[in-house]
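For reference, the chain that follows is the form predicted alone, supplied as structure tokens.
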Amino acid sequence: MDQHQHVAIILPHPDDEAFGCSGTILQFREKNIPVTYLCGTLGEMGRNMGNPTFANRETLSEFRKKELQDACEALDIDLQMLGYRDKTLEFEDRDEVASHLKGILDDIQPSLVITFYPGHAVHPDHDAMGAAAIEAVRRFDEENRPEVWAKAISHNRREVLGEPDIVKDVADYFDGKMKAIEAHRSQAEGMMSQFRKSPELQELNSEGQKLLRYEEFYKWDFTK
């Protein structure tokens, strides 16, 4: 971790960073390593509108934009919004998205890129963003190429990919992680309020707690 000078997070939705890697982000920030989140969309096609409901199909994107900004402030990271439309990333030209990302990566010169593992990210936007991000990194000269940590979340990931290369226990950063998750009010509020109020639900959700506590990544091998 100490060898990295700048980390770029490339994921498609507001809240992907909070649920997926905010503990790891907080570890980098504790070491004063800059982190930039390149967020693909505003998640405007999401079905959650808050609990109780406070958004609608027309207003959801503005709420989610503000929630994303609040989460990034809580994590103390820079944010660049890429401007793609939610649930359409799989139809974008991968080369064009990769070129877009490569231009930004050329500017910020990260030593590490964190993204989704294509084919193991359980959502077409996740797979498409991960594939474009990896293609963007592949275009670097080998000596200047950032390392890639790919996040796989498919149920069969261990059977197919083996054990993850990196497993981070983020228990010491759990409060900060929860603040980032709760910043995404429209998506997390109902679930988290139930979780906080019910000891029984906390017990039932022990597997969910484990998923939040341990953040796993596979190092992408560009030689394969």
Contents of the next structure:
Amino acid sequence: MDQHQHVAIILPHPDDEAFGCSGTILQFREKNIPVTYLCGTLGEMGRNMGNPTFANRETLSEFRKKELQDACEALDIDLQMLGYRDKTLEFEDRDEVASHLKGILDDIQPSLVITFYPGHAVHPDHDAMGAAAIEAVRRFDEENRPEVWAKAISHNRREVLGEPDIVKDVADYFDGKMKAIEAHRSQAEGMMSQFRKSPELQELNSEGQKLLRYEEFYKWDFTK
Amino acid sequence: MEMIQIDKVQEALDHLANKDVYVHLETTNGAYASHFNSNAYNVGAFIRNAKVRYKHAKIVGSETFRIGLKMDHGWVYAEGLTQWEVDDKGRLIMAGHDAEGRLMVALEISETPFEN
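What would the structure be for the form predicted in complex with its partner chain, rather than the form predicted alone?
Next comes the full complex, and the chain you just saw is listed first.
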């Protein structure tokens, strides 16, 4: 991974980066590799309003924007907000979203793009963002095309896709990862604070902990 | 937001009657419902900035509340509302949440459009 000059993360929701790949991000940042997060939406339609609730449907996006900025500061990465609305990405014109992304990628010239694996990313926004990101990267000339690491989270990913190409044990970055997750206060607060404080709960949640500890990616094959 | 006080919400609903208003109506069990529970399946619907005019509105219930807005042609209905506020823009915001604070239903009425 030392050879990467710039990494672009393309995911739709504030907190997707924290849960999905913040350990990997911290590893890149430790090597001084610049990372830019292209965040699709502000999670305007999220269900978590804090517990007890401190946001409502209309104020949630302000909270999530601030949380996103805080998380990016904790991870020491650049942020570009793409301005789409939560839950509607799959209904946007994919070519237009891909063109939008391609314009930004042309500017930042990443050597690696991390996004969701379309069809294996569970949330419709995840699938749509991943598909648009991969389409944007496909439009590069082969010699200038960044590598794509796609994140699959479907239950049947191993059956269908096989073993992931990249598995990162991010145990050494776990504190930093937790800080990024906790920055997304409206989303993470309830579960994660308990998770962190209670050893018993940590035991109970060992499956969940494994998901957080190992960040897995499939390398996208553009020849297929 | 605060727990719904039926008289106050009725007053706010009456205040918005017979005017062109914008409605946000939503219900959801989340995009991960079936991911975490194979017996569940995802349902959700929202409409944002529907422009309506209702001639009469009523809130009914005790711990959780139902609201119906009667229009010349048809109805707007929401069930499961527990919290409310009139925000600094004068918008009537109401919602119902599960025990973990996750939104399950929202009904919002405003004289000006909600941001896209």
